[in-house]
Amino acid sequence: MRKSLFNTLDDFCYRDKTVILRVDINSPLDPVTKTIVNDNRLDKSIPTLKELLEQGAKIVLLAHQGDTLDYHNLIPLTEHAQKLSKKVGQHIDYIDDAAGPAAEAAVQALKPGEAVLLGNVRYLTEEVSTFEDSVSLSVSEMAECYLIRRLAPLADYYVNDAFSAAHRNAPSMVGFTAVLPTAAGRQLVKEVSALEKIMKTPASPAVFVLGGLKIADAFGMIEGVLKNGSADSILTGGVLGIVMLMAGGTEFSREQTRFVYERGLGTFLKPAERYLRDYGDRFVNPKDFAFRDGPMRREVDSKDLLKACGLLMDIGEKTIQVYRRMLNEAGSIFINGPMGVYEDPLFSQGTKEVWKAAADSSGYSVVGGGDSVNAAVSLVDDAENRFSYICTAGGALVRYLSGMELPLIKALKEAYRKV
């Protein structure tokens, strides 16, 4: 009996038949220059994309970069095609176009153990999380989108490697699951296993580490696992280190302060007192943060944070000391959001040494989320071998955990179904 809720590569035969592989390689930019900064998701898809290679297929490459929201990362994906030909071990060639003519006839020309990656999809109206937003279509009904109608027709396969795009409702991600044989590619069944561990069979004591500015993000799981048990214990850092503290009460700076609400972050207050009051035995806040003075870091108590001169920009010694404690009695560890500024070196201790701690851990490691995965790979030595795993995703990881059925893993397993 299969435990696998959908198709994996090992359900299909792709010798000389033609696969349309959807990737995440949407990489951090260098602002100025806007080359890749991050290789990270390029070395993920690089298993699938391999595979498939030596099996023979003939692979259609879909992909992003950048979206409405961060428009300055809307680029083509010249330089992704370059990187991937390089981890590949052989050329793979790139159209500046995702469904038109110039694609199609790409496609078509394609041997067995060729690949071709098209234009960035985004370049598509179907494709923009605006357009998602304002309307929405089901499954069935993206089959009449241009990208499906263009390119389902020249394809025998669809293989979907992209777990950190899976809370997308977009034509790329769900729609050829409709018409098309589907399977999922080894980096998301590597992703799902991965978080399936942390949720449903975490070893105890399971200590979740939650930081950085997005707090959305935590807040958008934090019910989640600790009603479910996922979480013994929720570590705090970052913004949400100091929200939690208000909520409880803690007086702080009146420049602190201002940031917290004209950053609309106020409106976290209210749920955060919530989560206090009826899981306040299972939250650990900073004892102490540091903040800058002149050219200095300084530290100061959670009990005296009225004394701070400036924003506060890191944990302090006393917490990443109980931090490392705890993290080091862990049966299992999920890490997402920073301690603090860690770009700044000024105050990256605390990121760098909660971080080491949790590798160090002999206890099941994962690290999510862009600045999580950032600060892993930049302030950890090895990171990749030292953490049990790092994965690639963001908003669908935060989704996940919160134990909502995300767009992507509701058409694998509908596609599953119709096999």
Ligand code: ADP
Given for the second form:
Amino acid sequence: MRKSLFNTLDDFCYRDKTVILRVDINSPLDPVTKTIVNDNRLDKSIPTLKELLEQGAKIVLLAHQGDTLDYHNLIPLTEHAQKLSKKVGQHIDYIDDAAGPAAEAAVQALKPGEAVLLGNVRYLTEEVSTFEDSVSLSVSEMAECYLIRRLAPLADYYVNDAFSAAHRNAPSMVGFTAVLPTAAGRQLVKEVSALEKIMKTPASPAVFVLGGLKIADAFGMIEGVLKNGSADSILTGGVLGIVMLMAGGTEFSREQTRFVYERGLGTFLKPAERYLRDYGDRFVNPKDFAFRDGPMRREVDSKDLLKACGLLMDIGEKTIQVYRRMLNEAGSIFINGPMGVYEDPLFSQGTKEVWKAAADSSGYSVVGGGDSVNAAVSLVDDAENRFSYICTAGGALVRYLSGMELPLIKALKEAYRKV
Ligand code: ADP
Ligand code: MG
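Okay, that one was the form predicted alone. Can I see the form predicted in complex with the named molecule too?
The complete assembly is shown below, putting the previous chain first.
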């Protein structure tokens, strides 16, 4: 990343200053106990937090958890504060109030080198995407929002380290940049640098491995990276691989075709045909697939798919061989979307082998997306050290690679120009 894109932690001195630090520690929860099942984002937020504590800042942590639409995982951040305390080696209080009088009192009581985590910001309507979708506020209009009005006067600086929420145009993400000197945290700079490497200066050959089920996301990216030349090859798998082959005229069973249409994925066949027409030589689609035969895994050639029974659940051995060879020779690799139903041990092989090939390649490798990261961590030993970068972001990552300017990145750039 160009050094002059945003302010970083290096640009200000935080001793005795009150710093609002927005992190993304929104974590997957156990559906029954509602306890955190994966600390990945909490871990990634530690370096910036530690650095600011060591500098003697008074830190006001802001974060969200869960979704308001169905109250899914929308819980207080008590356990988050406990885990952060343990990881950082000092007590961090949780105040179950985002910006009201209790939050204000807690901020005013902070001493240098202390931190407090305030209430889940999604308690506030102005923070949720339904609000954002129907009321679109500019960054300066956001300065009038409750959260900013209440907290900004108590603080000296705003630091954002929440790249994985960078696509959210919410007050906690961008509003403070209008009224406080603003810097990007360490994690954010790392993520943007890794993605810039993939997007702007990829070592060639640049190989994209795209699969999974969220075809809309994949298609947004495909268009961008084919047009701007970031991808020399796109290796497809998962349901995306099936849709690409379908668009190219491969015959699938009635059950598999129904699967694609019932999920509303039929609408992607037309754009897929266009990609194949305009950039056909850059796609590498599955040569074979695996399916369930009683308790067994069986494989079938892509030319013979009518011989398969049931749904296609994974790429087959021939495809794995081809992808392995291409990844071995790649200069840069971006992975998003599993090759098969990796949650089922019978069909995890394609994802596991392809992920391992990417991890072992000497090329620069980035993996992103919820399931893709989960697959990397659960199927590849020592994934954290074998991939060049494991991205914490999902939605933000996909939009970034589609060439969209994310609200947070735009706000950080504008804040940089102001200082
Ligand atoms: P990510 O979260 O990494 O962005 P997606 O959410 O797009 O990835 O896709 C992951 C899901 O895709 C997994 O739940 C996996 O089981 C599913 N999947 C992959 N291949 C197939 C397939 N052939 N048929 C049905 N589901 C698949
Ligand atoms: Mg997913």
